[in-house]
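Only one chain is shown below, in structure tokens, and it's the form predicted on its own.
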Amino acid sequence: MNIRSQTQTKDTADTAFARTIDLDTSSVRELNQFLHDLPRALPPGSNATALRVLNPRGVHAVAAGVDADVTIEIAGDVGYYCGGMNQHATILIDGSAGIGLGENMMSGLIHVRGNASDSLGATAHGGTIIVDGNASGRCGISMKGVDIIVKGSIGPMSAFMAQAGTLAVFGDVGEAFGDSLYEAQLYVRGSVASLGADCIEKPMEEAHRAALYAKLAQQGLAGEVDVGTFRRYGSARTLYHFHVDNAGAY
């Protein structure tokens, strides 16, 4: 079915969501495209920006490349690489996420109400990400401005080669955190197993409490924590301006 037949426009007691787009009936790709093609699929003199997205079943890439300034609520759990490369949209999704959610993001929002995969937020370069459950290992890996926000737990070797952004976790931490790391902003409230390759605890000033609550009450979840119960990490700057004596630490 052309997906622009099936989509819905519900009457104006619903305006949240003007569309209803079902993975039943139309493959991803008519998904992908019609969100591409934004504003550009919708009715003359439409102003509907939201859309519902029923029956995901696991299925990869949903709603990625989308560059427009659209909510997407995905009703159900998504394979990999959900919102990859995503500009603007705001993507709820009522479910889980598989590998890669957020990949190479630049912009927007993206809000998982259940638990991430691996690799979650790898290299984004902005927006936000926020898990309400646990994400697994590599969580930010190489993230370049992003930033995430994990009320459970993330795996290890999160925060690998991280660049920019902010990791802010509410629970417990992995192995080998923020390995490698670069000048990123790491905020952990419960236990870190091991820390990476030059990664160090570092004081948690009030100029540090006053940015991580800055960014939770962007977000709305200030009155979650106490972001004085927060430690912070960071690098020790001995990896990447590489020097002969610390040739063993790579």
Second form
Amino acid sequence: MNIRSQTQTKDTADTAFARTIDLDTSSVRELNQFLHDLPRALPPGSNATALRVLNPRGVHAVAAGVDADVTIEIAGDVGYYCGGMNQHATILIDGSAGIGLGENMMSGLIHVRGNASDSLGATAHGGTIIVDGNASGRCGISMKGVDIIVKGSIGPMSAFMAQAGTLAVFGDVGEAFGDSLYEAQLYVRGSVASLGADCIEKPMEEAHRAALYAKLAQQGLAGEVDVGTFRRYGSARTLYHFHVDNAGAY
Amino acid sequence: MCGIVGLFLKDASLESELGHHLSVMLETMTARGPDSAGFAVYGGGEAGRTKVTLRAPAGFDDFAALETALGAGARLTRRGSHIVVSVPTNQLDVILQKIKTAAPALAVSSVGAHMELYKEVGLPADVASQFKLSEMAGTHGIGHTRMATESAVTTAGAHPFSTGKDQCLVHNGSLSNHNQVRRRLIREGIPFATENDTEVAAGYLSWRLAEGDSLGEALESSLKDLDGFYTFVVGTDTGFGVLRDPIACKHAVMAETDQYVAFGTEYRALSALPGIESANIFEPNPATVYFWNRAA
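Would you mind giving the form predicted together with its partner chain, to go alongside the form predicted on its own above?
Below, the chain from earlier opens the complete complex, with every other chain and molecule after it.
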């Protein structure tokens, strides 16, 4: 395994990081074991709070299952399930991410500077995911409390069965948006190709603008876009209550 | 699982590197399909001649006898377990019959003006090196790494499948109504060599093309008639097409630059291509036909 401490390396590019793990010479399993062994609350002055991962080359499950207050910067593209089940960690991806980025995340922050693939933030309960580029289909599928901010556009079947949390999209949204939606807050600045079953546009009122502004401000994005230009979508609430007229269908 | 890669060149200066890029892409998809691998490369060819790619079983040693049997009109080139026979197009049917008689153990992989099709059981890296893929030149090519689900791990069950001249298809997913469609196509006169679901999809497209559809139209109508989950990548003499099922079950990512259009089941298959940093990268939408064609 190739974990270099700051005092051992002469590589000035890495000196801002307490540790560097090069996936050309270490396995993902070694990287994740190192991360899993970190104590959840790192001691003050610990030099393990910043980690740089080199040469990910699209491998899967990078930094999955981390439960520690650590900052992980990944220099390159990652494959599937990066940051899955994340708790507390801040994960910065200087590249693109594959399927299931931040799936079932509980807390912390994932920021991808490129694009993200399918099922971003699937079932995620908390924390924040920011995508500078586009995200693909099924973005926020069954999201349960996560905040997702996509600066580009997202693909079809997004927010399917979304239950809680906020999805803010600066660009456009693909077909069947919010199908079988529960109570998540969906804000879109561009066009929506089509709405899924039981998803409707709702009035964007002052309280919603304030809530969205607060979410963006929390991530240093206040003023990046005018919250007045977003439209709001939500559940018509006709699907998830039992309706006696449908009794014969059971 | 299964992995698909495809590369369609717009810039002729990259043609000598087609095989190199395709082999790197194919090997990157090993984890998705370690059972077998195959690829079709469109390149070379001479006016008035057609290429027949043949697969020989292990231990086949009648190469010289085959050369004699086919006569002076046929030119044979051996690549690993495959033999490419270049024949005058007006003698194609006669020579196909001679191949059947002289070497019944050989299977016809493909027939076409430009296409050569290679496939074999084994790790993608071994398959690519056996056929020297990295040295091949061409205008476009498609590759597949297979993790078998619907039929046995055999060379015949590996992808690509070719059921028409210069046509081939690779598939990630599985079709649920392939037996029904196969019966219907057999009645239409389309022959099948395996029990494989993907061969049915290839046969279906060949049938539609023979009925006069463009490739785009043939792919459109497959959305109605083929049930199951799939991402298809198809090649023709001049084109390259992509189709995902209506819920986009199977992963797919594409990259387009001024020089090429590339397809990968996963992004990492594309990550070593030249200029990928500034490529337009997107995931094809469900139930949407994507097609790139070059002037014939």
